[in-house]
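First comes one chain, alone, set out as structure tokens in the form predicted on its own.
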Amino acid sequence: MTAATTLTEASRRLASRGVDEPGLNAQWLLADAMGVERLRLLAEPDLPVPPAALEKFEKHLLLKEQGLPLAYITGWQDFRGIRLKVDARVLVPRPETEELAGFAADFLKTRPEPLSALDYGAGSGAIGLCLATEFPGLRLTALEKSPEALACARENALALDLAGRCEFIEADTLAASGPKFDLIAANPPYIPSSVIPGLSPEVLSEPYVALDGGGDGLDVARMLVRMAPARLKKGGALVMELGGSQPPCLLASMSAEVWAEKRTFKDLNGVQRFLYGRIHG
């Protein structure tokens, strides 16, 4: 079997099961099974697929047909230049969350050292650990209510040699976060409870606690807006990822007496997804 024939058949199978981007998923799974770069499969279509790799690929293809997220199958996800361990304990980091981390990094560049940041609802640690990588002097606090997810974040910090600059706290509000921070970054659960049963099997494979944002999806986000000012240094900021159309709903609750600056941002798809607020300095 060559890479080209294997990918053609696999793409057909995934498409017949309604999997989004069947060709791309097949490429990532085969590249992982063979231990090669994905683009090599396209550059060398006649590359032979060893029997052991084909066996691994078939097992993983079956999991993908059943609706399991790609990152859960391969066990990793790339995120702004770092590779994270990802499994069923945590939400799979999305491209939109990479955008959020970019906004967070841009803000930290305006702040004097030493820098500190809180990654609320840390999950795999994606946001906080990429910031700790980009800012060598940054002290990171990863706060997460799920002990299983917090363990995953700790494992990723150890793998990236960042654990010495990280503190891990099991909690569900900012009250337990201790010191004040230059930045609080969060990708909180924001899906309305009633919407969750209708989500795709792939999303439903992810932790329910990382999805459910309550009646209108904003329960956790409102808590963060309310409690963040007390946990921020002067001139510090809160940045959040939310669902489409949700960020403007929170602006009215952000008093000008507390927030010196507040606005929303669109993601690369034009969806109003990000909330930014900076308290008075």
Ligand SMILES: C[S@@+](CC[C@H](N)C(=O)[O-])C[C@H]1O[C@@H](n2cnc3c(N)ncnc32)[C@H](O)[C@@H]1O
Given for the second form:
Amino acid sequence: MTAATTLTEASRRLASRGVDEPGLNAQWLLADAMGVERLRLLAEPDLPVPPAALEKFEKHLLLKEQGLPLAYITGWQDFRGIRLKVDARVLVPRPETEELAGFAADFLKTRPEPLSALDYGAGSGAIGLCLATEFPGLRLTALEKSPEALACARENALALDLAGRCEFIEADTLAASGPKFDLIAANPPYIPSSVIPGLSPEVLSEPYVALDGGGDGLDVARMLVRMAPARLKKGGALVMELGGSQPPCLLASMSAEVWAEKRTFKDLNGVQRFLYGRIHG
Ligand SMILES: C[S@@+](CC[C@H](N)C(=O)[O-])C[C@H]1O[C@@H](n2cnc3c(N)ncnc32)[C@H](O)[C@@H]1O
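Which structure goes with the form predicted in complex with this ligand, now that we have seen the form predicted on its own?
Zooming out: every chain and molecule, the one shown earlier first.
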């Protein structure tokens, strides 16, 4: 079997099972099974697929047909230049969240050192660990409600050699007192509870606690807007990712007495997805 014939057959199988982007999923799975770059499969369509790789690919293809996220099958997800270990304990980090991390990095560049950041609802540690990688002096606090997810974030910090600058806290709220941060970044669970049963099997295989944002989806987000000012250094900022159209709902609760600047901004798909607030300096 060559790479091209294997991919054609696999894409057809995935498409017939209603899997999104069947071609791309097949490419990632085959590249992972063969231990080669995905683009090499396209550049060298006649590349032979060794029997051991074919066996692994076949097993993984079956999991994909059953609706498992690609990252749970391969065990990793690239995120803004770092590779994270990802499994069923955590949400698969999304491309929109890379945009949030980019915005957070731009904000941190405006701040004097020493820098500190809180990744609230850290999951795999995606947001915080890429910031810690980009800012060698940054001290990171990763806070998580799920002990399983927190363990995953810790494993990723160790693998990236960042654990020495990280603190891991298991909690389900932001306490009013404690160290203050230059930045609080969060991608909280924001899906309204009633919407969750209708989500795709792929999303439903991710942890419920990572999805469920309560009645209108804003339980954790609202708490963060309320509590963050007490935990930000002067001029510090809260940046948050939310569902489409949710960010404007929170702006009204951010008073000018507390917040020197507040705004929402769109993701690359034009969806009003992010909230930014900076307290007075
Ligand atoms: C949407 S996921 C985001 C994970 C990761 N930050 C990312 O962007 O990929 C939300 C995370 O918040 C955690 N979480 C849910 N409710 C929480 C709460 N009340 N306090 C702290 N963490 C919470 C979940 O366990 C989950 O890991």
